[in-house]
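Next comes just one chain, in structure tokens: the form predicted alone.
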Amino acid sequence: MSTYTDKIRETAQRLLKECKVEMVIGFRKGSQPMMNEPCVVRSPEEVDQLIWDSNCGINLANYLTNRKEKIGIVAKGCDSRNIVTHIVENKIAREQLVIIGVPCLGMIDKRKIAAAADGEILSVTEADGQVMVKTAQATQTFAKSDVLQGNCSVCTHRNPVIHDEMIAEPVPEQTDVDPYADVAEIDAMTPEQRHAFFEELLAPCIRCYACRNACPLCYCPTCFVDESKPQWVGKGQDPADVRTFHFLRAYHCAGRCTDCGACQRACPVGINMRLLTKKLNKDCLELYGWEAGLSTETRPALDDYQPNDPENFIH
């Protein structure tokens, strides 16, 4: 990962020196282990802040919406697909961007490591597919594959789909994973079982909206949960309001979600709300052959009518 960091710094410095961009959006070391922060550098002297490791899980496309500057942005596979969506949805112009592509082998799940670590985590490092966790009591080593974020373990687009510069050679894509195995398990449930499953899944929600705020697709000027004329959903902890928020937000992401995991990563209580958007991703793929963010030339499935579109929902 140090070679990634060196190459990102070198590329960012060159772009800024040559005035090809006004800023570069990347990551810097966070104040807590496994919590790297988004970082904007505007001069060649600042690029030493930039880093890259397996704690760069935040989707940086979230910081592009409606920007007017010429921007360099560090993008792994899922970030790049969200950048494509931003371009398609006219939230930023392609010519404003210099995309610095990063082949990605997955981000580590801080909750998995925190649950397995013996004591307070002081530092986390990685090398050769191993993650070393230092606490006051001991140093523990985990296989990176065992502590990956759920979305990363089933990712089939680990390389950027769009880029202007690449900091390394592409990594092999995963072809032996089923991204929708967990969705199939829920589909196989009875309606009663499914209702109970989602009741339990969403019960911890505290309505903090961290999932919405972290999502690069949630850029409406006024979110439906904040509308008051009319008010679509209550602000309290009524289970119906909680379900309405999560289900409606998922539908707003239908055909757009890249399963970047930003929502689940940001959730303070660890709700796997990715299951909702993954179901819609699965339906878009099976009904329309559509995966979000793969091309700037093709309109999204729910934004483009074709005469042969499935119409099984019409009776």
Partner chain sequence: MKVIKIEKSQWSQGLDNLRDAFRLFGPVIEKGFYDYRELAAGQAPDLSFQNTRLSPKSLVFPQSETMLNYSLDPADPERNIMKEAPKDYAPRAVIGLRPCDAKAMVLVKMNFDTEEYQDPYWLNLYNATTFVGLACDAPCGTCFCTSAGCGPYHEEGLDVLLTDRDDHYLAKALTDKGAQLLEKAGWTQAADADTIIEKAKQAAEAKVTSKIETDGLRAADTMALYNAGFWDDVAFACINCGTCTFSCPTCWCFDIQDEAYRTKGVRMRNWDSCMFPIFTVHTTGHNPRDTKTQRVRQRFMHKLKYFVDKYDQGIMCVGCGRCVRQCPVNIDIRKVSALMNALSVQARCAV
Second form
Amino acid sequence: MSTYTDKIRETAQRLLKECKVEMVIGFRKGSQPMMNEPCVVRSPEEVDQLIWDSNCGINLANYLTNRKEKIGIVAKGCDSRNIVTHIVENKIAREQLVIIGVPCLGMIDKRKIAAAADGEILSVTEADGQVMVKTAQATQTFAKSDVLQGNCSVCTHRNPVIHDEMIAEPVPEQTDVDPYADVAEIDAMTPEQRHAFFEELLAPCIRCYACRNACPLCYCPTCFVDESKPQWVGKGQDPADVRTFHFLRAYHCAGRCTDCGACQRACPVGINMRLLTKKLNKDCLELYGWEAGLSTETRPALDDYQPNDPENFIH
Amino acid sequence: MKNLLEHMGMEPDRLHFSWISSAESTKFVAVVNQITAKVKALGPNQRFVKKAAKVA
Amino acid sequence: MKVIKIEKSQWSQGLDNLRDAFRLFGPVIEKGFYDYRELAAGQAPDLSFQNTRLSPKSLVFPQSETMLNYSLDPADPERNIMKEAPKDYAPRAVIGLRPCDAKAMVLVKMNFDTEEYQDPYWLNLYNATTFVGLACDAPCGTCFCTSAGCGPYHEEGLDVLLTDRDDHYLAKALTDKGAQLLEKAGWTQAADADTIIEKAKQAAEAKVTSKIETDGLRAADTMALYNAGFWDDVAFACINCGTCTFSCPTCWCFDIQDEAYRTKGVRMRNWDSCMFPIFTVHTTGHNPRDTKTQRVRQRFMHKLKYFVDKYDQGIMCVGCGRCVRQCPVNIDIRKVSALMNALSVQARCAV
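Output the form predicted together with the partner chain next; the form predicted alone has already been displayed.
And the full complex, kicking off with our chain again.
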């Protein structure tokens, strides 16, 4: 991965030196194991901050919304799909961007590692598909494929779908994965079981809105939960309000979600709210053959009418 | 939307969508009758409903 | 105050003795994470935790809390009259609070209990509670309590401080409330263990290696900090979620809401966060803290400068490290404080 870092720095430096961009958005090393901080560099001297490893799970497209500058942005597969969505939704212009594509081999799940580690984690390093976790007691080694984020392990778009620079040769796409196995499990339940399942899933929610705010799709000037005239949803911890928030947040992502996993990654209490967005992704794929963010030329599923759209809802 | 509500545990017969032209009055009546029968069979809705704020 | 030795064999019996007089709360593990919960009959707190995921502030400051009730029923002669909501203020005890979180209660009290105003909801719960702390012998890598006016054996805000000595606890009664609790539990075996505790304290403090730099903040020029050039860089990654403020034991902001259903209404308060854009929106629609940088600056300036100046009691942070661990984009208060501190030192040197 360190070659990725070198190549990102080289590219960023060149783009800044040649005044192709005013700023480059990427990641810098975090202060915690398995954490990196999204950052912006504005001069060639600063590019040595930039790094790349398997802890760059935050979706950088989130930092583009309504920006006016010429921007270089480091983008893995899912980030690039959200950049496409941003372009389609007029949140940024293609001409403003120099997309530095990063073929991605998946991000590691800090919670999985924390749960598997024996004691507090002091450092995490990786090499050749192995993740080495150092705790006060021991050094443990995991296969990276076993500790990937849930969305990365079923990802079928690891390579950027749009880019101006590529920092490495494309990686092979995964073909033998079933992205919707977890959704199918829920579909097999009775309504009562499903209701109880989500009751339990959402119970720890503290309504910090990290899922919403980490999501590049959530850019409304005022979110419906923050509206007060009229007030659509209560602001307390009532389960009906918490459920309404999660339901509508997910629904607003219908046909737009790339399953980048930023929401789940950001959640301080570890809720897998992707089980909601993925249901919609699955429906979009099955009903409209639609996957979000693959092309700037086509209109999103919910923004487009086709004569063969399913209409079995009509009585 | 109906799919996601059902995914979260809403009963399939609770929410209905259809498309009826203003010229299809008999269809309108038939659909409304169908819906009322299905919803009545389910009884009052208990999900996504808040009768009083639950606070500490 | 005196030290009591509690054999672990007497531990659960003692807790059971307390249940007649107190509702007990303590850390329990749920789905792999520790949080404070009310303990059911026979349930012991799980004291093998490092620290809980969320702070125990919700024990005296629930995230969502009823203040007043009212009726909107036209037939009710008392309709439209706000009434005090009935609450259970019977004695409670929290078993296994970490010293940092106890110190945080003291800081929060400065806000809720002033000469001019006393917040009845917070104070009633606070006064009803006996805080039994558990000293930290294995602090986390993100703990920086010793440089935040606190420490792994810090006693402020606690009624009892427990020290785990393998087969027994040493319980130091710090207040009359604490002494009464120990007595009710039937833990009475006096121990002469001041030196043991002192030694354990020093050993634990030596393990807290992470630091926050704050020495120059008090003397620093407020406007120099406010106008510092680093805020845009600090704030860039921030997504303006409420994780830091909601997990923080010292953040106390709340928002008051009315909710009415048919003929009954409730006035409640909910945690609020200075990270949320609507936190400062005026009824005119004007928002004085309209940008992310302004909001991030507010959070750090409040904790590390305004609070310091207003109360002269150190920073509004106890070094628990929760915000550092849980921030989705790794914004680290230690780094920000170091930036602010370095600037204050520069500013002083220039004069």
